[in-house]
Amino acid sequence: MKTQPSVLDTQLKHVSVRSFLDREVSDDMLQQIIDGARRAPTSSNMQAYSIIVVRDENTRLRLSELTGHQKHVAQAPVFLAFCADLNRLGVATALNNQVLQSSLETFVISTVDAALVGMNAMTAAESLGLGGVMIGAVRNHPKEVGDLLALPTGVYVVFGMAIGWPDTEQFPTQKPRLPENLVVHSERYDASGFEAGIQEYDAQLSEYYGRKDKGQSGASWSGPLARGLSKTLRPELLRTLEEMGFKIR
């Protein structure tokens, strides 16, 4: 009898899958993923998130366009949109004759709740033999994505996830992570080894990309990161989210 991998085995084998077989994900399997996702921790039991399950081919195609024409968004049989949701909290508050006060804290709570649920969903999907990839590019056009998914005021898609059966002929090799001493600190934050550690990781990542004929420079992590973070990312996002019902400032 085939045994299920342990949670730790599943986590340690995680890769982002961007090529899927033309094979449906069953309703039963998807329900298992949703059930596992919904047991994620949540701040003060607010459960300030919603999940939009998208199977419709035309909707997935439009989502692909809105996320920078990522072909795997259209190719995967299921797209899950993980939303920060203050709308339902507003209904619950009104039932008790109060008015929800949207704030930076409620924005953070709902965004973190959505992230925790999404990671649970990814682990559940991988434990069943599926593969997936997170899609942060839904934040490129949050209003258009919201309109497409009929989101009310007080709801935005934090990130999406394309899931399906991996094409094993194009299954990715695992990308190295930052050295542990750069991200795990004992008792107090210690940045003393950052420069040497980043250079070490640049070399590791350069070797990894070299094996995949990616043609990256020696600064394979810090270089693209520096170029990207030297400009404001998604400069319209704050204004758009506030228009969508989130009081962040």
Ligand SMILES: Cc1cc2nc3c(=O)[nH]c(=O)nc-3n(C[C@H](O)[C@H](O)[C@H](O)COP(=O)(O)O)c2cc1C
Second form
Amino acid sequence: MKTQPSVLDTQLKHVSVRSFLDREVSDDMLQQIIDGARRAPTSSNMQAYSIIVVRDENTRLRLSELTGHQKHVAQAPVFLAFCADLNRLGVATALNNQVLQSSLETFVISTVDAALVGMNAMTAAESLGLGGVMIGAVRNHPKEVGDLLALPTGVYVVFGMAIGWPDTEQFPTQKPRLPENLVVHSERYDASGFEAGIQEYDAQLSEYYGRKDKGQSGASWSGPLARGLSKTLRPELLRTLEEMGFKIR
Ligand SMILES: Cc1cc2nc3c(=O)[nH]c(=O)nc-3n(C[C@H](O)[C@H](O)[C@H](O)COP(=O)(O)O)c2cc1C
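For the form predicted in complex with this ligand instead of the form predicted alone, what are the coordinates?
Okay, now the whole complex, with that chain kicking things off.
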């Protein structure tokens, strides 16, 4: 009998997979992933999320287009859309003759719930030998993605996940993480090692990407990050999410 890896082994081996074999994910495996995902902790037991399971090829092709033509979205046999969901909570509230008040807090609650369920799904999939990659680019066109998946008001896709059997010939090596002392603090927040640690990490990522640009301007982690973060990311997202039923301000 095949033994399952421990949860910790699965976590320590995590890598995002973007190349998949032409092989189906069985209903049984998908069910196990969903079962694991649904056990995630959830704020006040609200379960303010929904998962849309997409197998249909045309829908996956359209999702690939809407997420910047990411080929792995079209290639993977399964796409899971992890949604923040206030719609069902609205129904539960109305059943009790009340009106749900959408707020920044309900936005955070539902978004965090979707993220926890999504991460559980990823670990479950990886523990079964599958691979996957989260797809935040669904937020490039949240309204179009919502329409494609028939989402009602009060539901948006936080991120998706392309899941399938990894193409072992193109299996990626693990991407290094920031040095531990930059992200884990003992008792109190300590930023004293940030500059040196970031330079160390830039050099490490340059090696990982096989690049020679270890100087400041071409820095492999902080460079692209600085170019991205010096602009407002997805500036229209606030307005779109408000149109989709999330009252954030
Ligand atoms: C919320 C979220 C959204 C992401 N969106 C995308 C995406 O749209 N396309 C993609 O190829 N990878 C995406 N990723 C994967 C990250 O790029 C990846 O996790 C990160 O570079 C670290 O690499 P690793 O997962 O292989 O360790 C996303 C990851 C997260 C957590």
